[in-house]
Amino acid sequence: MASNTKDLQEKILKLKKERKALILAHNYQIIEIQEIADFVGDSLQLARKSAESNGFEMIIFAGVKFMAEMAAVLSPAVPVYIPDPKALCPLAGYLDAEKIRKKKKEYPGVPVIVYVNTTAEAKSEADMICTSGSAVEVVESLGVDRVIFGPDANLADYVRTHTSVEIIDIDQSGHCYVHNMFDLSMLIELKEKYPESVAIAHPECPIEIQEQADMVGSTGMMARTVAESDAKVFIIATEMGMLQQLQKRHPDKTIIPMYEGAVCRQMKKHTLEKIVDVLENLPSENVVTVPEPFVPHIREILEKMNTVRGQGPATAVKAET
């Protein structure tokens, strides 16, 4: 590890101790900012983590910009900042709330479940939200027999595949532009080259990875099957930056990415050096909030999201440096 980053780590622990910081890392971080985070996991994880913020005077959200508004709404009394506030998700761009209220006067009486990855005002308009990792159970908790779901089009396949419910898209063109890069070539060519392998694959992935690919899941789900499986060699299709987690994790085992282009530019925004800027000088616009008229309605939905059987607590993860 170059010694700049050892000593930038070892500034931001000092820092971090100081401030009474929480720092909350998603998956798909560099694995520098991983290595100092309080905990690593996916959005379910985080929002979880982030309604336990007792004890602690600020939280470092280093994930896109919806991810660090729920950590805000969920925990009002503790700043939340952000190390880039430009970190944007493009698939939150797919959904905003006149296209759900478009929606509802379609379908009226049908409630409305929205993706994690949508703007505060697009979960204003929602009657739930879920991830990756709890889409289903959330889907099957209304007890209903269709419901209105966005943005993620392929998350939206993942969901009709493991429920009777009917799933009606908001916008049927949404999507992960990193998940989209997954081609099935891809994974015919190293499922031949590695025959023995288990391939694991994100649910914003399209279907037709989905179909064959040995496991579907979040990338909290991804950690614990690779955690927990006698395989030796995975193939993953999502993000590079959990890849890069899992097999500093496991040196024993073999992480093959399906594809080593698939980065979010997004998540990549956060640096050790912009979170040492934020836990140095405490900048003002790294301050993450969300419009008060919004925060009853989006801290009830969340709320009512956690108590959904999900996949365990987050992660801790040990500064390694």
Ligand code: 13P
Second form
Amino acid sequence: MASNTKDLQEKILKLKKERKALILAHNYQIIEIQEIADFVGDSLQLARKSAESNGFEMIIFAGVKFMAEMAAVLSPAVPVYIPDPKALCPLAGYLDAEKIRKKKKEYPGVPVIVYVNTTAEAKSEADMICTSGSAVEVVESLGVDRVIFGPDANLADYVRTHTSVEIIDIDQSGHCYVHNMFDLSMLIELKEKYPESVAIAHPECPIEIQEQADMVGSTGMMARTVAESDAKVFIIATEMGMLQQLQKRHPDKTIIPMYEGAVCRQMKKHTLEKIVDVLENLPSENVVTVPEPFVPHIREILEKMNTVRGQGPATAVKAET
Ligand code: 13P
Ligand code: SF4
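Alternative state: the form predicted together with the ligand, after the form predicted alone:
Then the entire complex follows, led off by the chain already shown.
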């Protein structure tokens, strides 16, 4: 590891203690950030961890902005900082509140479930929120025949294959550009080359990939599966940060990316330098807030989501250094 990286990491660990900062990082962060985080996990795990900030004076959330907003809502007593405020998930851009209102008029009385990858305004129109690790359980928790769902059409397809509840898309074009990079031919080729491998795909992948994968699940589920499985070779269809983590934690296993170009540019905006800057200067422009009128409703549905059993373990995985 470059000495500059080590120096920055040591500086962060020292400042973190002085500031009483809790550092939460998504599985897609660069490995150097994962190494200095208190917890690394999927969106559901991080939402649950965000609600446990007692004893800390600030949270630094290395993930895309909607995730940091989640933390701001669930942990109102502690300021939440994002290392780069421009880390915005493009999938969230598919769903504005007006689109949801229109859909509600079309299907009166049908509950709306939005994926957590949405803006606060979109969430304020929803009856429930889900993550990839809790989508099926959240849909079924409502005990209804049909739900309005968005914005990710691939995740909607995943839910359809796991429930008899009718899923009405809000926007069939909603997708994640990173997970849409995967092509079925990539999986077929790798499966031929590594016949003993286990292929795991994220539910944001197109349905034809999901159908041919051995398992489909959140990034938290991927971490758990690779840790618990006896298999030695895994083909993984998700963002590259997850693969770096898996390979580091399991040097005895071979982790093969379905496509090495699957990099989320928004997740990668965060750097060690930007975390140092937040810890040293507490820049007000890096504080994440949610407009006050939206907060009570979003808090209510996020807390409801946190009580639904999901795919991942109840708490996030402690970062390894
Ligand atoms: P997870 O909740 O599975 O970590 O997914 C978040 C995400 O942004 C996937 O692209
Ligand atoms: Fe958004 Fe896709 Fe990046 Fe996840 S990987 S944060 S869904 S753009």
